[in-house]
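Next up: just one chain, as structure tokens, the form predicted on its own.
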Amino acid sequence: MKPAVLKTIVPAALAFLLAMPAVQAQETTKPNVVILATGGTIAGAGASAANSATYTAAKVGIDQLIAGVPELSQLANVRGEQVMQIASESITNDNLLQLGRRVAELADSEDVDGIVITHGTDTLEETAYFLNLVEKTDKPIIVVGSMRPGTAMSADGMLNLYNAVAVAGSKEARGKGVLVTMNDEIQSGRDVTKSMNIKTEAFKSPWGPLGMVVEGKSYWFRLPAKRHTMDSEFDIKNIKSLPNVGIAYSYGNVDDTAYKAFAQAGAKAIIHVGTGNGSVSSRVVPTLQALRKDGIQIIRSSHVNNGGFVLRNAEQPDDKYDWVVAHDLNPQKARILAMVALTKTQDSKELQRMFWEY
């Protein structure tokens, strides 16, 4: 080969072998995930592998949930933190408050590229739509917890948990608002809901799921059309306490003892648990127009399973008595938007259009 040929094709071909390492430590650049602990199923243990519904709750650290996945390491550089170690239906307005601040923190963190929150199911979906709202960031967020403990046979907190680092460290996640990843689904925290307690299939949404999750793949179907995170107006660094909200279930024969406890404890707003379409008995209704004098709000909501919808004005005058309705959200997740509400208006129309628009 001629000297001149050889000056031409070494410069260029040590370029592309020096240039190798770099490209590929390029490919091989995973996300950074970090994983909030707060107790719950997921982290319980049962007496033995047979115990898939006796167990105790929130027994296992972070470390130890992380060191029994080490698939984990594949998906992401994974870290935990030990926020709380509770069952969720323990969990206080300032256990959110106090949760809500530190995903805020890390959110905000340039070496943070989605966090993941181990949860308790009974409350999951308070959180998940709790953060959903208040929350300021594009960044995935994802709640999962796991209808079995760890020590039960087929348990399912595994393979959930890998499922959530997967969709919190994919770039497809982002924008997204809060999500729970639960049984290969991934649902909307403003729809999802715990349907039943003691299957892996718990979780659904009367809209359906988003997408699923499929050998750490998330592939998508729709797009939540609710505001949220970066598009909503609540921001969990402006609120330093969370006002009291009761919930009260109707039923046949209901009187208004609920509605009055609610008052003497101070609630700022009461959410009615209606029949049907948030229909409120004879009984109670000069009640809750007392109470609304009063300045106490007044929400309907409905007790009807996946997809209670309540209409304005319909049932009861809610334009005449000032009330408020819950559209679609149910009483649990009402009680969340309304305390979070709260916060910025007392104004019955303004709480009416951000139950609407959230």
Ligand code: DAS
Second form
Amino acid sequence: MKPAVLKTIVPAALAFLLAMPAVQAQETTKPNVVILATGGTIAGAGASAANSATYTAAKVGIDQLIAGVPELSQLANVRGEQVMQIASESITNDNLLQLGRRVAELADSEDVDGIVITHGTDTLEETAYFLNLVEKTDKPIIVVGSMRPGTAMSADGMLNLYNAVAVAGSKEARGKGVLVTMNDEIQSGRDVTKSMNIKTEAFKSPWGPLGMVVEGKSYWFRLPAKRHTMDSEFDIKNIKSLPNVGIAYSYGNVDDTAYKAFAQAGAKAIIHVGTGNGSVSSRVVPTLQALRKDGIQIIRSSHVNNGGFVLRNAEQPDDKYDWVVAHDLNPQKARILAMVALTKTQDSKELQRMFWEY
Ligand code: DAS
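Given the form predicted on its own, state the structure of the form predicted in complex with the ligand.
Now the complete complex, all chains and molecules, led by this one.
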């Protein structure tokens, strides 16, 4: 081979070979993120690109979701598992426990740095809060969904998923509790709620988001104030089943039918969704007093959206009736905490402490 050629090829080959370990090392420096898929709109499909609201949820599998966002591989070593494939309005307590146990197994695994859960948006806030209460890890756990199916124009799922993996792989997200990344914002799993059903800017926290994700980088502005994950007294590993807790919505002319039906069905607690400050109609108070005497916990929440804040002994003499107030939790989150709390205590004063602290 002519010397001139040797002079060019050999150094280039050497340089390439020398770079190899660095390339290998780069792969191993990327975080390992597992995506658990449960269904929902983020896995949905519509008949045409114009169908942003008419589609079928829970159709697309996790491998296709990951293949649809090849940029994920720039953020992390990603692998997926299809835990279930359902629309989230159909998620049961058993599904919640199944998901929570799989999350705990992965969180305990040395080679997992972060976990993403793709989920329907209808009950995303309930799952996120449940995991926030029971997962004993400081690794990032990010629950993510989308308001439009991937088949629609301006679908939001791809970027939501990209942001979720970016946050799940970031060290700054550790120890902040379960998080939700929707519409470029990072929300606390405790606070966030679906406030609108046909906008991509649907998920809001009454007390504001914790941060933002821009081009794969997260920016933090606040920290969660309530107990969660490693600081929680609850542990998924100690929860065999979740008790029956009903939610009864109040309104003008309401009577005690729903409350009696929940009691008949074996509810251990009833979330009263009151008007205003968790008010209770005078037509319903005697029944709630009787149900409390029968051992059913009565928990007053509010249907004031975007941050109803129920104060003890304001609208009702909670001390006298031995009732609990849900603090700022919306009714569906109050049910999640009540179920988890009742796996540990039947004491209403202990329950109230938990509602202040979580
Ligand atoms: N049915 C809704 C759900 O699965 C679709 C969605 O918004 O994700 O929660």
